[in-house]
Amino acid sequence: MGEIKAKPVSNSGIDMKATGTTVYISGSINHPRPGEFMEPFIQEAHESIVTNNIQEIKVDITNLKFLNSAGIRELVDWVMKLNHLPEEKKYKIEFLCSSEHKWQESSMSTLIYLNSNYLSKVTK
């Protein structure tokens, strides 16, 4: 199995990196336009996942204390990229959440409704 290749991001209080088949997003995002730095990372990770035919990934947000609505929109856009892939190129995303951050439960539960066949969450 391949691994996700994406240049790490550290910007405006957020860190994003990929290790193996896990994407880690940590910190706190209250930037008015987080897409400026989130979207290029997500696009690079998405392309790497598809190119390397990775079937399942994890997105660990357990250390993400806050994500504003614009940041959540970047995750929605990622899911929409996944939804537009041909069936044989789609991959599963498991969001790893923390029970310490209540926003994660509601936000990720809502996100999963966009494609419950390929999205899931685990709360630790």
The other form holds:
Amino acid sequence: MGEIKAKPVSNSGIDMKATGTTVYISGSINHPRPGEFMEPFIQEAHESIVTNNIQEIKVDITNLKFLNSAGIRELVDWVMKLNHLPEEKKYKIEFLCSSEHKWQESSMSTLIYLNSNYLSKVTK
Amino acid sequence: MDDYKLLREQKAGSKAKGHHYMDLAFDREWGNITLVKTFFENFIISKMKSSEEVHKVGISVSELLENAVKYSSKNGVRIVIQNIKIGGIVKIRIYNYANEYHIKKLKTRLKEMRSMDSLDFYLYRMRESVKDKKASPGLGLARVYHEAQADITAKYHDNEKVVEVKATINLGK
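Same protein, different condition: the form predicted on its own was shown, now please give the form predicted together with the partner chain.
Every chain and every other molecule in the complex is listed next, the one we just looked at coming first.
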């Protein structure tokens, strides 16, 4: 089974890395333009997933204390990249959330509605 | 001239007996958003038991201040929080200087918001936010409406030089 290859990011209080088929996003995102560092990482991870025909990945945000709305847009953008893939290239994303961070319950539950066939959420 | 003068002149409710009331004005700097959010969250944590209540106030303060800092036409942002009490109806008022373009945008956004329930509006704004990545995401109000279940209104003062956005959050819900 392939693994996600994407250059880790550590910027403005946020860390993004991929290990195996799991992407880890941690820290706290309050940056006015988080897309400057989130978008290249997500693009690289997405391309790697598609190239390696990975069917299912996990995105672990259990240590992501806060994500501002500009950061939420970057996750929405990822989902839209997934939605635009041909059916045979689409992959499943399971978001691993934490009940400690209240924003995750409402915002991530809403995000799932953008493609409930391929997105799911597990709260620890 | 005092950058905050016109913002401070706006009437912002009053302190009720047994409720906490806070009124703060500060410079329009991005770094101040997290500082002010953390300050209010820590204050509210000391007064309230539920992390859900703290979250609702915290997310509203953070997103509304982001909007104020982004869209303010000149220096100065004022935040007033009224009725801080367990199970109370908290009112958060944010004041900033405005320009015609942003007032028009705010009016449009609020009109859209009133035509949908909070989940539909948040989903709608999520989809809209990625259509033009150079533009501001425009997700903040939708997030406050949905995550904090806030009632959001706006008033315009002094010939629309100052905008007041008010989020009313029923913490007893």
